[in-house]
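Encoded as structure tokens, the following chain is the form predicted alone, with no partner shown.
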Amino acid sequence: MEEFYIDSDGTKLHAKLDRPEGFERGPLCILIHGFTGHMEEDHIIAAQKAMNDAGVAVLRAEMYGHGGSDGRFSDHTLYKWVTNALAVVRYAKTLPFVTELYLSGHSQGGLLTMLVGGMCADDFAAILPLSPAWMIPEMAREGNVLGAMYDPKHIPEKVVSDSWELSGDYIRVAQTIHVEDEIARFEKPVVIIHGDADETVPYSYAEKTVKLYKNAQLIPIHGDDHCFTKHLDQMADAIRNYFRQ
């Protein structure tokens, strides 16, 4: 494992690169956590290890305001995350051992995967959104951010829940994003893995997603929640099996 920072317009992004044993040259997957998350969460580590088991190197990166990266959580926005992810993609493309590039992310990182996948469609062999929270922009326009309610036409300076606080800029940014535009741009394989008992991001969004993409498959993890806490091994197996095909 190599640990370092990637520059994103002056923001230092904490990153770790894990290669399979004996790996010299081959595919690499960028792996990104979700809202309030970080690269050491159980489901992120399980995904990383499954990819390594299948012969894929993994570049984990923490976005603005999360984990060991610069910035405060309350100041993060999806625009900042997109800018960060683009910097990580640029870095990954400079690595001499990479033969093909993949992108995966969980929850808000799954939303980011869908956005950046469309923006950089030529760069990725496939994308793997995990429990993608792509309803965030839609709900922001309706006045709801992950259960925190507000007037969508008169955005407050802060939105506060029991466990986090966000600037109103998060909402202003989210309201402008239309994920369907980037879905339409990505025509390569898409592998969506989602627990069908997810209470944070309803499984119906995964069912909608797979219909919108031109070349997608949905792998349900039956009875599991947003972070795959009940059947983490099944989520990992789904990733491992995809890359071994």
Ligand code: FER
The other form holds:
Amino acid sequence: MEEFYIDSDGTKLHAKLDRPEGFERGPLCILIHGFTGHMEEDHIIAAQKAMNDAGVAVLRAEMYGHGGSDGRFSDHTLYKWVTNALAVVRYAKTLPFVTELYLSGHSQGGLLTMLVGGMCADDFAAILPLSPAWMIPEMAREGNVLGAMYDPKHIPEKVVSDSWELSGDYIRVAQTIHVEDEIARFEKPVVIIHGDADETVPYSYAEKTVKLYKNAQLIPIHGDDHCFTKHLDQMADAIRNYFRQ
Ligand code: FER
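Any chance you could show the form predicted in complex with this ligand after that form predicted alone?
All chains and molecules follow, beginning with the one already shown.
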């Protein structure tokens, strides 16, 4: 494992690169955590190990206001995350050992994967959104962030829940994002992995996504929740099998 920082226009992004044993040249997957998440969460580590098992190097990176990266959580927005992810993609493209590039992310990181997949469609062989929270923009337009309600036409200074605080700018930014545009721009393979008992991001969103993409498959994890806490091994197997095939 190598640990370092990637510069994103002056914001330092904490990153770790794990290469499979004996790896000299080969594919690399960028892997991103979700909202309030970080790169050491069980489901992120399980995904990373499964990719490594299948001969894929993994670059985990933490986005603005999360983990060991710069920025305060309450100041993060999806535009900042998009800018960060573009910097990570740019960095990954300079690595001399990379043959093919993949992008994967969980939840808000899965939404990011869908956005950046469309924006950088030429760069990725495939993308793997895990429980992607792609309803965030739609819900932000309706006045709801993760169950915290507000008037969507008169955005408050901040939105506060028991466990986090977001600025009004998070909502302003989220309201402008139209994920369907970026879905339409990515025609290469998409592998969506989603627990069908997810209460944070309903499984119906995965069923909708798989229809909207030109070339997508949905791998359901039966009875599992948002972070795959019941069947982490099945989520890992799905990733391992995809890359081995
Ligand atoms: C929301 C619904 C789900 C939301 C975030 C999530 C910020 C999930 C995020 C994650 O787990 O990454 O409305 O708003």
